[in-house]
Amino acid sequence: MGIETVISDEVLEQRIRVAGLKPTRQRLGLGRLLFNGISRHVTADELFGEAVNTGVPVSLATVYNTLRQFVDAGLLREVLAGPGRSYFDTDISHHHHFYHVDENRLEDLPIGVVSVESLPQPPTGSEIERVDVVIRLRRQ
């Protein structure tokens, strides 16, 4: 997957630009918690309490607002693990997931490991936009 390297508050603010978005002191707040130099899978509550952790002034529907702009703007990834649990992914990258039920936990498979194949036709005026596999994972 793709590593990213901590970008610059210059950088991070030409980042949200170019992607169609204007710089808030929110988005920039947010926008150094998730691109800290990691790749990584995080929840709205778990980016929310990273947030007030660190001074961070959001609140947490600011925060759910945030995660929807820079995934509509790709800057991030919506992975859906199940119902009502949604991580967001540093990775835009075509790649799959692991979910560990147990643990509440996405991990990145390596690429190549997944092999989707027999899509069936869209219907007439939709195209596929990708596919996503999320395999779950219990401890036995």
Contents of the next structure:
There are 2 protein chains.
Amino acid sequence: MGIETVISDEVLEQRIRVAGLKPTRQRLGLGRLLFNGISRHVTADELFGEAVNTGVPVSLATVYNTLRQFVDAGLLREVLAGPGRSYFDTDISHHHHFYHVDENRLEDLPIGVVSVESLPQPPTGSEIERVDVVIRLRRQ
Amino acid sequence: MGIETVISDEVLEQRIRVAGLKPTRQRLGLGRLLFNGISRHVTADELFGEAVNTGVPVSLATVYNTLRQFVDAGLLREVLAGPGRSYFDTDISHHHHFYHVDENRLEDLPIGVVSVESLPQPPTGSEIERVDVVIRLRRQ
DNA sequence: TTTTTAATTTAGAATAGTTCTAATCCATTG
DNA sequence: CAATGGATTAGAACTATTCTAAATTAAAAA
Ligand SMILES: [Mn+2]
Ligand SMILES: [Mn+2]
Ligand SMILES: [Zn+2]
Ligand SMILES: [Zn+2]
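Based on the form predicted alone presented above, generate the structure block for the form predicted in complex with a further copy of the same chain.
After this comes the whole thing, all chains and molecules, with the earlier chain placed first.
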């Protein structure tokens, strides 16, 4: 009786369809790795490695395509923290991050633990898309 | 009688020496472009372009080397906002940023306008290096 | 069920930003 | 001035990502 919510095949397939995408073998396999109920922060090549290890037949190009499509569909959130790579966050709720610079690893902050007070007016012609708070951590 | 503080050759040379670096033609030329009194957010290739345009004899490799050295010496601050490129901020004081995603451009927030309340305890073994707040803006 | 169609996947090339290498250059010191 | 060690450089290498164009496949049409 684990706490972990394992998504059913039907729900996963439905989620992909609702996003306007065909539930192909590749998307279902990647979706299963991503939406297994645990909040995750993966890079493209980490996810590709997991796919290879678990026998999901997919190319690296498709991993990139699928991550981009899932972000566009609002199923994933892209987080930029370190230079030169994107992290994909399976938790799309509004929250902030620790970034472990020595390990290139993202970690969620407990929600509400950081609050940004008094957001400034955005410059004319612009609107706020998102506010990102990244607390950069190094080994002591 | 401009408001702009133009740094003198002597002060610039001294600043580079204090950082433990030889005041070469390249470092002086780049330092003059960077520390002209105006707060700036430049990328490596923007700075390289300015150097070429103003006749500073320097290679792209040296621009990268110099930016890294200036950051290490605390003369510049590196800001990560968009994917795949670093911005170098001539304002090393503690402040946060707007990031115009449509233009790949950083802009300073007025100091004090955003305050991060109740910083969380960092995980054991880690210490906070910096807190970055980036307000992502898109064209309306 | 077969055929058709358009979306998807793929290998590999291309690209962008950055770092590395190793040869040359030059600022400083004696 | 000569010696020397750091600095500069062109170009190669590297990493993450996107692009291209051909092959595959899911879904719709027949
Ligand atoms: Mn990775
Ligand atoms: Mn640029
Ligand atoms: Zn997260
Ligand atoms: Zn700034």
